[in-house]
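Next comes just one chain, in structure tokens: the form predicted alone.
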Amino acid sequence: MSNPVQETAEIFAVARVGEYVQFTVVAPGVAAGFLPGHFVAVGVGGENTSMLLRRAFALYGATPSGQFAGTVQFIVAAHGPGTRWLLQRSAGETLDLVGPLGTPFPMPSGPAPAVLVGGGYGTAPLIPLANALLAAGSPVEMIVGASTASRLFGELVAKRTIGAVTVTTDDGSAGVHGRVTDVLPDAIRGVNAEVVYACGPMPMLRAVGDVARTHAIHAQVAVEEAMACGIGVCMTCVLPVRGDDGASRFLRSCVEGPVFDADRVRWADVGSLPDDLVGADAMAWH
């Protein structure tokens, strides 16, 4: 896990991109640590609120040093009071952050074939990977896909960064008409890749993995868990992960995630509790 930092951070600016709005604000504590992977959990509601648990948003970027130095990025939609709460601020307001958090993406060793997939505003913590990795010497494919034109994000950002950028909406309004697995095989392929990255909705995740693993693969997935507290304490946002060992445990997405091998997590499991699990029959009800 990071070394984590709380900051009241200022906001630099509000742009809104398709569907969603984009946040850059002042922290360079957040900064200075931040690696492809990590996210931020924010305060919402002000100081006499009573939605007491942060939201958490995965980094799209941020900027430790030169121009902007001290920035970071992420990028917000509407799903419930907080979200709404948070759409309503504006430049230089100010707003509680503590990042960054959870485990970043491993990176391969070596330069390394990759395919990334996003899904929604999943794609965003996924241009920064796309920069360390083709920094590392790594060429790189990249799937960007939602439900429809509106719901995409990054795909500009993508091209101009990695040039191969393949577009998917399940109902045709942009790119290819179908869901991002459908062109993934033929991503891997091109590419030759050794390894498949993706952050988005969980179904799509499990999908990924599946694909990846028919092509001998290994796919490493950033989950979309709800997070309360962001540091491991409130266990809300618990998994199904099989070990080394061959047992399963529950871990935490905002701790030993948010990047887990998709052939780790028992994805059909997830929201329940499997009779199997590492003290499993501590945690029922009797």
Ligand SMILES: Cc1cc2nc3c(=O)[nH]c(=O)nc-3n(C[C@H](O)[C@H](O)[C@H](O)COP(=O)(O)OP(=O)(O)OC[C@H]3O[C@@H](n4cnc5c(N)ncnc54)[C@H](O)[C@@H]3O)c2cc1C
Second form
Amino acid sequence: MSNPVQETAEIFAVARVGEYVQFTVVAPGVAAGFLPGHFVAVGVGGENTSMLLRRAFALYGATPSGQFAGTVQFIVAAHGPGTRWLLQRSAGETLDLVGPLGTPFPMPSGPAPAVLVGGGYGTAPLIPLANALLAAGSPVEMIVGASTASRLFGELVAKRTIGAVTVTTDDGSAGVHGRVTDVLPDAIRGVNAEVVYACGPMPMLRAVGDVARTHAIHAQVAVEEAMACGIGVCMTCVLPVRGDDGASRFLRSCVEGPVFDADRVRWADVGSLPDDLVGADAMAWH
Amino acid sequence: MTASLATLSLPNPVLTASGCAAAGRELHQFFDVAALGAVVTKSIMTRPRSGRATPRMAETPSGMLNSIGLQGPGIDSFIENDLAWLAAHGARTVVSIAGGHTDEYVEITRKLNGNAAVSMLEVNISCPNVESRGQVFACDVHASSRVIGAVRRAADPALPVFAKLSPDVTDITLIARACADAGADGFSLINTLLGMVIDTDTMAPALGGVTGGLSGPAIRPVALRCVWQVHQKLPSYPIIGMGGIRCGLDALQFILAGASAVSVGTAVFGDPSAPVRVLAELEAALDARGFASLAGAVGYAHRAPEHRLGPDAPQAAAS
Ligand SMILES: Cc1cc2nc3c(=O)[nH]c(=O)nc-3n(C[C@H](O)[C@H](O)[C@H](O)COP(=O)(O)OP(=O)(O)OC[C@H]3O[C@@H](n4cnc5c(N)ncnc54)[C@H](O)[C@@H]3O)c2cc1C
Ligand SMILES: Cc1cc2nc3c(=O)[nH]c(=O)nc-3n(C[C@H](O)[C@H](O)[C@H](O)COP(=O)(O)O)c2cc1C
Ligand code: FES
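Starting from the form predicted alone above, please write out the structure of the form predicted together with the ligand.
Time for the whole complex; same chain goes first.
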């Protein structure tokens, strides 16, 4: 397990980044255990709020030591009432955080060329991953995409981190006119990639997995499923995933994920109950 | 602050709620599960169950809907892994059992007999009865009574059997009475209320299972009313109260209404250490009101006005 802690975290800085807002908060316990791919669950609405459930955000970075020691960063996009409440917070206020949560991106055992693919704010967890891969001597290519230019995230940081980045937008308002998967095959061939990492909307993750498979390499993707608890106790966040034994089960994306091997996720069955799932036969009348 | 539930005595009255704490392991990262009165495990059935399709959750004002469908590993794996882990960590365990027909409840009960790790059985009868076209046991006096009677006969005589009732009935005291007559040693009140949400973007039900169980503070007044009514009708039967408990004063309301212990469910999702916090707050609240023991507070709100005379009355009234 990820050894999560619950912390009252002072907001150190709030900064606008395109359509998104970047939070930097003081949470030394969360920062201490951070690995790329971890997320935090943030309480919203304040004390006695009618919003009971925490909101999940991928960690964009953590600084366990040195200047700004004990801070973590995450990126918030406006969605519904919970994220809107968060977007009204300012520096000096506090947030209630639980983290780090989830299973992080698996790291290659030695230097291995990798392509990282981020969709929208999904680029956020890939930045610390890129740093970790580079530190381990792995060549890294990065593709950053979004529907339109203002929804891009992290292209400048990615460029600074890696030296180069390929940008795509569905409407052609920035970079290549098209989807991340249009440029992915070239990127894989370009670095002779042994692994692809991705975070973004589910259809994108599925498509990235398909491309990786045609190149006979693995894609490690971070999914986003609605979560009630974020810590593994409620079973709301499940996905149908094929196991080592060949049998498929509903796995909790908050604990066994959010990072999964794309080839193991039964994308076509997300949101349904396939007959061959372990235990589906016991569901009469439910 | 000892809590007594039929023959079972617990060091304190705060428990987890079934399905809101899995089997304790994850919460143990936030607090020592042995510090609770007991861990109530997710309802278990004979075979592994996949649970329902997603989405399984929708947040609602001060509540949430869930439509998990009792996903679980099946009783054998549960005993070998979960129960063993709980015992190894010194937790007292209330095992919640579920079934699609009476024989399934009995089969699970037999598998748990003689297992020292089990402190109590909580019988979740808010399940569809396969033999009755999916009608929920807890909504029918005869089906409730049949299951509870069968479990009571099959279980170790020393093991308390609590019936967990659904509030989705016309008169919960009739179901409670039937369960008591069938041998229930006490009650867990309440399970979730059936509800639904429609997504106005897709214009379809928000949950994969269409309807789901409503929990959280939104249901607290309903839960409290159920505890009140059952305690009034059956004052000698211990009750584990639950439904939207978020703080010590919420728990105190249930105790005053007649509960001998409480379960903290949905609050855990917002605050993983809610059960130990509720316990500390409840202890302080009882203390502040002069209750020397938990027993003195159980059902206190039922007393006639002249027997509850302000902050100093409890000790006097208890004597
Ligand atoms: C592992 C993970 C990482 C995430 N990382 C980020 C991130 O880095 N930046 C970011 O902006 N968003 C991220 N999200 C999505 C973010 O959690 C949701 O946008 C947010 O919960 C919506 O809350 P709301 O109150 O604004 O919306 P509402 O739709 O009103 O939320 C209602 C309920 O549904 C849940 N919910 C709704 N949409 C989602 C969703 N897409 N994913 C999960 N739960 C949802 C909420 O938690 C809440 O309980 C992530 C989600 C997950 C699961
Ligand atoms: C996600 C979830 C899963 C649940 N699973 C079960 C279960 O397996 N068995 C059961 O008897 N009750 C189950 N319940 C009901 C709770 O145990 C409890 O009775 C109810 O939620 C009211 O308490 P609360 O408002 O504190 O959550 C579940 C509730 C939730 C929210
Ligand atoms: S969100 Fe509760 S188990 Fe994953």
